[in-house]
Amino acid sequence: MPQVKLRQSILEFSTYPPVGDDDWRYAFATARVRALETQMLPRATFQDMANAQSFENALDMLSAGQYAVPKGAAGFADIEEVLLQRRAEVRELFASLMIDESIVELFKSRDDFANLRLALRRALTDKPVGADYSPSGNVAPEVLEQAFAEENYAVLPGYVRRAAEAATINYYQDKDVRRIDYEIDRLQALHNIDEARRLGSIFLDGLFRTQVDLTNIRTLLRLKFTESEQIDVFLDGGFLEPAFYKHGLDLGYEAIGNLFFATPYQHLVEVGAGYLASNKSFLKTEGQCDRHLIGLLKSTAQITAGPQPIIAYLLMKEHEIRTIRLVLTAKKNSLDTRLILDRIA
């Protein structure tokens, strides 16, 4: 292995990046989310849902809590409505507790990029306009639609406008819709990291860079599995350089873990690559990436007061909602219990 790649893999922390210092402006807000964290579903609940004999039995395990489906409701659409309501509530709580409005806007931009992805796919591939845009971003869906209808991107925030223009250019290179996703992912990651540094947030910088690394690990294993020649899709901005992952494409599944020996990701990669090689599935990779990110969020417990625990609660609660949806969807479709457990373990 070239020495330059080895140096790139050595980080200044062993497991998770630092979370920063206390901010006593958030004393009340931190106490509030600490209390709410005790009401979150324990891991054992998801395991019990996965082991339930049927979809109905799994759903019954949520009947006494905030995820209970109203009596008389039928169908998965009713469950989805409850989950979307809970997500909207936690986002509203986050906005109300966050003193720094710029942080609220930063997390709302996630929906802006998601909406932009849909708008570009529809505009560039001549698909009909849908009604599934999220209303929770900084840019209202109707403003985004109007901007595309009139081809007037000037009304959009700079980060949305730049992403729209760059993704359009990349798409027309070979009219591959995947290039829309790659370019939006790239610019969203850079936007997040730039904003974290502008805000002077050590925690957000480490969080977003970790997310880039986890995305690149997923990409590395997917490229190997599909034997794809698209090696220019690794994201910039993580703790590990894109060249590091490109080097991993030349290694066998059994050797990839050793490439990450000086990083916090060695066990994650070894488990994911081993499972992929033997089961032809990314379930363990996704589960391990989730676990690592949740571990980083839980490390904010060392903060007595600050925005870090508020951010962590938002992301952990969103993860809880996604996991409920994942398990119930799997049970509804009679997916093998072992596979569900492999994904959420």
Given for the second form:
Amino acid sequence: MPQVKLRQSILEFSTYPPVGDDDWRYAFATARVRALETQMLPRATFQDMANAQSFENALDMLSAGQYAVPKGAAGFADIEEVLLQRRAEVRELFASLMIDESIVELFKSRDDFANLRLALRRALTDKPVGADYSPSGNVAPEVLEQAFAEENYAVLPGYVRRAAEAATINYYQDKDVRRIDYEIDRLQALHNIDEARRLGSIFLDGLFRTQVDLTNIRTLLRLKFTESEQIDVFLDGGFLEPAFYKHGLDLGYEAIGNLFFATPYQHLVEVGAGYLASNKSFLKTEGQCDRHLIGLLKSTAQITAGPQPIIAYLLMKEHEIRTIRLVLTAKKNSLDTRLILDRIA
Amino acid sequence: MLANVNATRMELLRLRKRVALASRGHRLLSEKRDEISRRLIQIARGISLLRKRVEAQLLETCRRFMMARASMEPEHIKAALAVPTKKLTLTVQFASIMNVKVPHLLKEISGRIICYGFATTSGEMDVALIALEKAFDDLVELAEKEKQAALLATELRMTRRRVNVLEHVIIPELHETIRFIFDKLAEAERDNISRLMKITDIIRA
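Having gone through the form predicted on its own, I am curious about the other one (the form predicted in complex with its partner chain); can you provide its structure?
What follows is the whole complex; the chain from before opens it.
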């Protein structure tokens, strides 16, 4: 551990959790990812796209790269198709570069939880379960459909089965579909952290705990904004305890930043809460959360070889695809440039 | 009409009654037309402001929703919005404005509009749905007012046509027919008098 701490740069040691050590089995994969990282769109490109005069001009800025839309593409559906295709390619590349299969399964489980959420919502509200699920998970959509049709959850992996059972019990407490999501979110966060610890990955542990913290911060502000009576929805497993956020519910927007003064999140909470109070919007909060997470992912630059840069590449690439979708959607619908810039900050 | 008319005193009396009835009907329909116009203007004034407000609210909702949708993964959007929990029931009751049956919409809203968890969804989705929820009241009111205005406008058009027909066609025609019968009867009367005078002259001679 002391060695790991020495690897943290002076500026970041109190901002981001440690990223762990080198793993020389990943020398080739890391080198490949480093080469691919140079092809990623720089921040300036997104700003230029946001400032473009029209949707077509914004689209033209992507025409020279991998996000070029084929000629004759008519609507936004074609662009969405290209983005989904690129996302699938990135995920395939990630799976091919990652030597530890458990890490691939861990990231694929994100789609399993998303599919489970949809399937359970349908099943518990007596709607057809269907088979229109994401095929990128560990569980094939047909298997999921069959499991729900026959009510035979034994065919599902343990974490999906446990989440399904817990979410069902939680739902029947007061037949509120939101409880399905709350329970699955909670179990997904715990599953991620448990797996990271089982794999012995300091980086994944820090990453998932940071994600939990950022989710809890967004949840805190959303609960305050919607004046929701639900307060037991904060996720466990982050660097900060759920009780910490519950305390924040009693504070005003101007005071909420000070609550986080001893954490690396003070700036993002202050900026997000201020923007929320003045603009009634979460754009800045979400932009700042993304920025914090990207900062953590970029701190893997200090790793010469290891799974960390590959994981970081996957997540940064997914973020890039989401940002492209966001900017293009906003330009297509002639939204204010300021809003786009606030979001991609 | 004049060719088919029987120039008799009975017909004259009948037509005079019809003229009186048509004039009364014209007066009543004119009053109805004026009242419907007044009500229509009143509703239209309210609609104009309401429509602007609803359009602004819906525009804001769409803007927020687009930002939320763009910043979320497609599978998360599908999962979040697959099973809505907000239920809106509309009941239609009818009220009468100047004998025009206009709808009055009564809404019953139950459930929460935010029907998803927080971890995989965007805060902008909350803002969009809350804005949509607030727009519901105005949206229903606008629908009610616009339907009322449409029905009143149709009735106004029909009433105006009836008033015009009475004023410019039926009453003048009836007056013309009465004058025609009156002239005919007067002529017949003059014929009769001159015939009687001739007979008197013949008898005296």
